[in-house]
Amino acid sequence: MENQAGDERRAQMLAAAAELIAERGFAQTRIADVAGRVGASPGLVVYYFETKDKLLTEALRHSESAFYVAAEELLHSRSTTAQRLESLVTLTFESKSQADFAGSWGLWFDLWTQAFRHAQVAADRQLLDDQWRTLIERVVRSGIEDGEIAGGVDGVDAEEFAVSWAAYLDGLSVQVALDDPRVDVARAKRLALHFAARELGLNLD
């Protein structure tokens, strides 16, 4: 009962991080606010996560965790490979609120801003990272697996185009996240898919 409590009190200061860091940016966010949030001392903020930097990727990563739930149930539930990256677009484009979409992006602005200076900060996030890129090999791989994708050595390698299309739709969702009104959740779901479709030779309309 005891670690099930420490648990859920760890959970509740997760979230709370994320909201004020998306409300406010990383900068402001102190480790006082977090627990008068959730009403807990400093102290127990940082037992729990030790430095602020920590607690930033500790909750992007706890947000992030409702969104991979959300893939993977998807990605069982599709039959095929298009299907398959046509959810992956949609989760990354409107699975929230166009705040919310704001929001969560200010978690990976910040957490960027604070990887580009700090070296474990930089390791965290290249696990989340990875992270997307892995699901998006997995779906390019089940797609060579079952023929709908050219494998083998002059055929696709997935590795590379999960790189190649998770930095596409990181450039796709910044533009959204700040109201480029050249790039709307449309637009940038079609360009998205069109890269998709380009270099695994696969039809997506």
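Since the structure is predicted, the reported quantities are computational estimates derived from the model, not experimental observations. If you superpose the two forms and keep the largest set of C-alpha atoms that fall within 1.5 Å, you have the rigid core. Numbering follows the first chain given and starts at 1. Compared with the form predicted in complex with another copy of the chain:
With the core superposed, residue 50 shows a C-alpha displacement of at least 2 Å between the two forms.
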Second form
There are 2 protein chains.
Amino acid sequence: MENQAGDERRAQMLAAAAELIAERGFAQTRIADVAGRVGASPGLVVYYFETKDKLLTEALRHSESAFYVAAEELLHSRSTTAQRLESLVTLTFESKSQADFAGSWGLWFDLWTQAFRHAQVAADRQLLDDQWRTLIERVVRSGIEDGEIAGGVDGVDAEEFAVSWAAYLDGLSVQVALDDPRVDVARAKRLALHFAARELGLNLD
Amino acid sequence: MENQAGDERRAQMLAAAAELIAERGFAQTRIADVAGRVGASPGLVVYYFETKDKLLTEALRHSESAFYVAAEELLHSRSTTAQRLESLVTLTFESKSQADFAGSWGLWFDLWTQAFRHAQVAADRQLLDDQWRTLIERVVRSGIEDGEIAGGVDGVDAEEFAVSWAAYLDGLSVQVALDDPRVDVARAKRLALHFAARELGLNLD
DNA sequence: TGTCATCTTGACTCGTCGTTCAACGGCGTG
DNA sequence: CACGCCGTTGAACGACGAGTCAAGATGACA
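If the one shown is the form predicted on its own, what is the structure of the form predicted in complex with another copy of the chain?
First the chain shown before, then all remaining chains and molecules of the complex.
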């Protein structure tokens, strides 16, 4: 049984850490910053997390899951496959730009960078990415069941689509996040939907 | 007119820095490490680059351009569009895994992370990415000219394809770099070529 | 050979944190 | 009331590493 107040403190600190990482970046986030933001002393932060690295990597892992939770909820309020795909695209390209939302762009880059070298972060990221792809897969499967998408032997392969589309969204996200003049949010959304439409045989315009 | 020996020293240091960033990551690379690797004193590194940040960001920018140079050269030795696309895919997914090659995976993540906050890095990255997309675009255009790909009003839009495909390659690269069990090099290559085949109306199997 | 600019050294300074620790207050329990 | 467990503080410690600097090596050139 875990302590109530203690858990709350931990959660506060994780949230603060995630915000700070999003703002200044992983490497530029200090224990003292996190402490300051939650109105506590540096010592207390260490008391809860032992080391800076544990705090930051846990914050990183923790914050990303919020994105998938949001996605999961979003799907329950949409009924057609087209609407669902559109809301996933909007979530991907618009929610992350908002600084207030947990999964801000800055976090993704640091998450990837850390995952590349840090096994625990890598494992968590992989888990989350799998959730995300499974979610896409479910949308496709329900589309097939409803007859909106062609299934069967030479129809759409849901798993293959999920993997491809997820990768495509990531790639477009990078461009949008880095403010590439040739790929703004509108174009990214259009391209993502064009891809889905073509692969799934839908009309999404 | 720049000094000969001085330029060589600089180049050595940039290369060493890039290697080190690829190995340990941007944040974990010290001036002393770079100095050690080129057999010089820490002071000398500062003498050439003033600050650690200038050294590392310049190394990052410098090393990425090697990738595009390699791509450029590669294209001259292939004649059909299919061959060219295949070699771009191979370059993307295989060269970066090799630690000896300048553009190792680790560098990309750090490049993106830095570009997100560092205007100079962002500008350079954008320039390189544009070069990359232009290169893809050229392949498509020459394919259209040769009649391998349908051009014209309702044919392939080379610019659009370049932007899309580049993003797709990036997204797949992330998965491969992070060792995702569902996206290994072979699958990434297959998916990338499938995308190109479908968008360009080619047969690439 | 003398002079001067450039390159090079490595010991040193100095800030900046991460982490430790002794002490304190509050609170539940015996 | 006394004891002890948490949560909490914040000053202090210590490590690490960027950047400085005074001094020396090197080499070009007159």
